[in-house]
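In structure tokens, one chain follows: the form predicted alone.
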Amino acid sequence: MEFDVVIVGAGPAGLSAAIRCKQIDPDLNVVVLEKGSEVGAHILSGAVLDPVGLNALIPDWKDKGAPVKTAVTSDSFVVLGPAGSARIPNWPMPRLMSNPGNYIVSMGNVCRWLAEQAEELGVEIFPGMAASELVMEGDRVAGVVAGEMGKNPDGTPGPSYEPGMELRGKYVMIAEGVRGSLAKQLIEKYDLSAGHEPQKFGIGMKEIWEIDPAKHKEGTVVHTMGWPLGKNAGGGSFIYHAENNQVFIGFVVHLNYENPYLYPYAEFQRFKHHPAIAELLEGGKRVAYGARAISEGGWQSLPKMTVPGALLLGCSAGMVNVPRIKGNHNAMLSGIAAANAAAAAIAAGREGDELVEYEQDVRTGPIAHDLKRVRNVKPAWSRTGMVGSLMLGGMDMWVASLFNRNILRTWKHGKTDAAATRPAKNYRPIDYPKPDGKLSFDRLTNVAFSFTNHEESQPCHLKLKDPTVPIRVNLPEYAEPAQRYCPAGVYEVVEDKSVPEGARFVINFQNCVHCKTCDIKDPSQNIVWTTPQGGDGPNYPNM
């Protein structure tokens, strides 16, 4: 199948690109491939949306009924201790950190609405179509293979096998989100990270709660730092009071933590037992759960974003503003920039070349302005801890906001998150409290609230480069941290006296919520996340 533009991923970046292409030239033939069962099924974000991208894409979005209605009315940062808390005044913070004018949204619902706008313009959207391979013509990306289904567990064609089809385009836009499998292939094949800092990541876990209406304050935004992580890891929480008495509560752990015994999911569950949080949630019920990796490297980790015939959009490149805890606006802006470049090139009779205009736009336009000002906050946290980051990073942001220059210049990240993991012998196991089933829950119970499903007869999409490494290397050296860093209970070490090693490494791929943490944090870099057949994975309602 031949198209002008092939877009992989129906998130904010991909859908914005599709809409903008058709706004420029209604005759452009544009297709969007989405691996989720429907648009929005794999979208997970906080989210407080800065509408700058939406304003640029669809200025009359309010009149068109966009699900962007809950304006932020209250905004606070809080440092937690084990039993108490201290609010950080808003006045010392740079203006860019404030949220007036922003909206609490479900990005899943926003993407569903964007898909409707795209289809009205004539964009073809194919959900349940996982793009599993790149189609190459020499050094050029010419398209993707999508829709392969029905393989047996050993990879051979099963009785209901359907071969994938090639979807070719004059330009291919990769908008898979964080640590996408095709984006990873492109970055490695073309060495796009050369000369840039390694990408950094966090794991974000989120629950949606319906709470007592008497406690609900629509439009309230709260971010916390400190307990329970302390010095074990960087990170924090968000609490967003959305509409319909719902609260979006989430917890982020930076994945450059050193202690392999750290258990991010258990930290999240423990966090909800803080008196201030427990009081809010008591009497309510959790209605959804999910998890997703977050790109945190920022400006200095942006790879080269163009290759012949293809571009990296949004979080496929890593455009999250970490201190603002926002990336959707930049994802949308990147989609607009990509569409502008592609449409102009096609109008000029070009195809398959490198759209350097897109790279230039990202590195000199509003995305650069947003990311450059905050570029030292994440490395400052990694080097100096939470307090040091608040002081040094805050000072650097203030100067950058006022004078458009960073007094700290550009700090480096150094190690990858995988390389940051240290041997287990340097630490003691952490004793986490058992979940009570009211405020806190075990992983498998919570995974049921992600509505995840995988066809069990297909090949496991979580590949091991060397199947012996988990037991032979990771278990004695790092106490096999996959048992803990996975927020869905995919990985287990099971005692088995029938094998020489005395234990087996078990992969319960059916539980996978597609967060990509294993691909990022495995200290041996032995796990490779690949896409399962289309339509599988989580089915998030309004994440």
Given for the second form:
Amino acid sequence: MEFDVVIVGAGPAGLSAAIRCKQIDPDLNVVVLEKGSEVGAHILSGAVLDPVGLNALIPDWKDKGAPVKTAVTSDSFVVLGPAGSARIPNWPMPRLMSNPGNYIVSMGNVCRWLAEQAEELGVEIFPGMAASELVMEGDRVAGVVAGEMGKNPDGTPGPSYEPGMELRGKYVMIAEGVRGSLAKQLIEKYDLSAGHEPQKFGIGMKEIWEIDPAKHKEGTVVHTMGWPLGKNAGGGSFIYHAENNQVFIGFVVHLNYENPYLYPYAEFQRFKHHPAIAELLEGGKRVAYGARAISEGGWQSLPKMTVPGALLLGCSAGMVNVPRIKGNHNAMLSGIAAANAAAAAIAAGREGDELVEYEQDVRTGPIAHDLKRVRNVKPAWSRTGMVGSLMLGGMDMWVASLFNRNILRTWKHGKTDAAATRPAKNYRPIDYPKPDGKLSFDRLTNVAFSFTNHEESQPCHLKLKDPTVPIRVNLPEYAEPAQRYCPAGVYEVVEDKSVPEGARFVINFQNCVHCKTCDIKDPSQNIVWTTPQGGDGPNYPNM
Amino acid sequence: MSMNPFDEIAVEEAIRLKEKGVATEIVVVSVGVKQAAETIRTALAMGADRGILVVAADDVHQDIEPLAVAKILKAIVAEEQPGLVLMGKQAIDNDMNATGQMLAALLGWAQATQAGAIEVAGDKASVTREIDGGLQVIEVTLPAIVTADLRLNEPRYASLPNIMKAKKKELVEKTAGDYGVDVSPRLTVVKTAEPEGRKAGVKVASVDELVSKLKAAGVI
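Please give the other form, namely the form predicted in complex with its partner chain, since only the form predicted alone has been shown so far.
In what comes next, the whole complex appears, and the chain from above leads the way.
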């Protein structure tokens, strides 16, 4: 079936692009495919929203009832020690990091609202439909295949098999978020990272808590660094007091950590036992859990974003501003830029070519302005540690904000996150405390609170390029870190005396929360995340 | 929103009856919030012919009780004059398992609930029911109410092309008032409690100790 614009992913980037297309030309045929069972089911983000993108897209969003209501009223950075904490004063921090005028939101709810706006404009949105393949015509991306359902575990058609459908478009917008599966194929096929730094990532894990109303202060934003990660890895936490007595509490671990015994999920759980955090959560109840990789490469890591017939939007390219700890605004701005370029091209009779105007807009417009100033913060953290990044990165940002020039020039990131992993023989296993079931929880119990579900009778969507690598290479070299970096307990190494290797690598794909961390962090880069059938995966309520 | 799994099985059975030539038209009905239109569209995409949405609540958390639903369905049955009413045995939000039975009583029709298999021949239906002791086969005279249980069939997926085509099928929106039904709740929830946490067990050192503890607990 033919459309003007085919968009993969009903996140902020994809939906903004869809809305903008229809605003420019109501007669454009725009379709959005979403693998989650409904819009918002796979959306997970902190989040604090800078409304710059929303203001550009739908200026009267407030009158239209957008779920953007909780203004940020207090904002602090805190360095945690094992028992105490020290607040970093706000005044030395460059203004770009401050949050007045910004809102604590559930991006899931924002996307649901954006979807309503899009449908009112005539955009067709199909949730429960996973885009599993690119449709190529020579060198051009002509469309995607979506909606294939009902395969047997061995890949043959099952009794209720439905073949996928080809959706062709004059332009295909890939808005799959961080480490998108089709985006990854495009980046590899067209060598889009050539001349750019490799992309860098963190894993973000989040819980929603209903807390004691006496402790809840709507509009409060807190970010912590330091304990428990210390020098082991970059990262830290976020604590946002949202509406309805809910607190969004999350933990990010930069995936370029070296110690393969590091267990990001366990770091998150033990962080909650810090006296200051425990005090906040005591008497409360955890109501949801989830995880998603987060893009951290910033300006240097933006690949080429256009190929004939297709473009990469939002975090499929990687647009999070790390020190501002937000990227949803850039996602929306990129959707607007993509729509502007596509609509103009279609009006001029073009199709299937490279939308160079889009890339130009990203690299010279508001997204560039946002990302260029902060581009050395993450590399400074990786190279000089947290204190170094606060000092050097902070100084670089100040000079950039005042004089529009980065005196550090542009620092490189170094290796990919996977390549940064060092052999296990250099380290010893880390002894993490057991969860107490009240403040901290074991991984499998928490996964139940992501409401993730997969049709069991289907091929495993986590593909191994070489099925022997986990036991033959990863286990002896790296103590198979998949057992630890996966926030959902998908991967297990199970002792099995009946096989010559003595152990088996078990993939419990039903637990997968679609975070993409395995695809990013496997030191052998042997795991390839592909999409399971549509409708599967998490069912996040208001993440 | 997703379709109540037992209703999905009922929709699938209706489509199979049409494919067999037993049924000529399938009308799907949902009573609930406006967004239930999506669920009806899914049924239309699976193969139903037209839909009726009865908007009876503003908020998805507002419960519309089985008797109210049954009264609305009775009014729709009077208008549509179907030969068979198929529905799920229960909804998975409140697990009441009452609507089909109440509708049959209001209409004075036969009911065959917890159906694991249906055979229609002329004006009779032979229904295999899943009951506690095993399987029971009964014969009912049509028109009748049949409620679907898990093993009746495995529903087909609504394919993307069919979802697109279903947008053109008729979906009529009505209100509970249009059928003269008051959906105010008649049931009051007195108490809701989480199950008690499991208490730690007690280890005993010998059979004698076990027996004495069981006696003390009044169990033997």
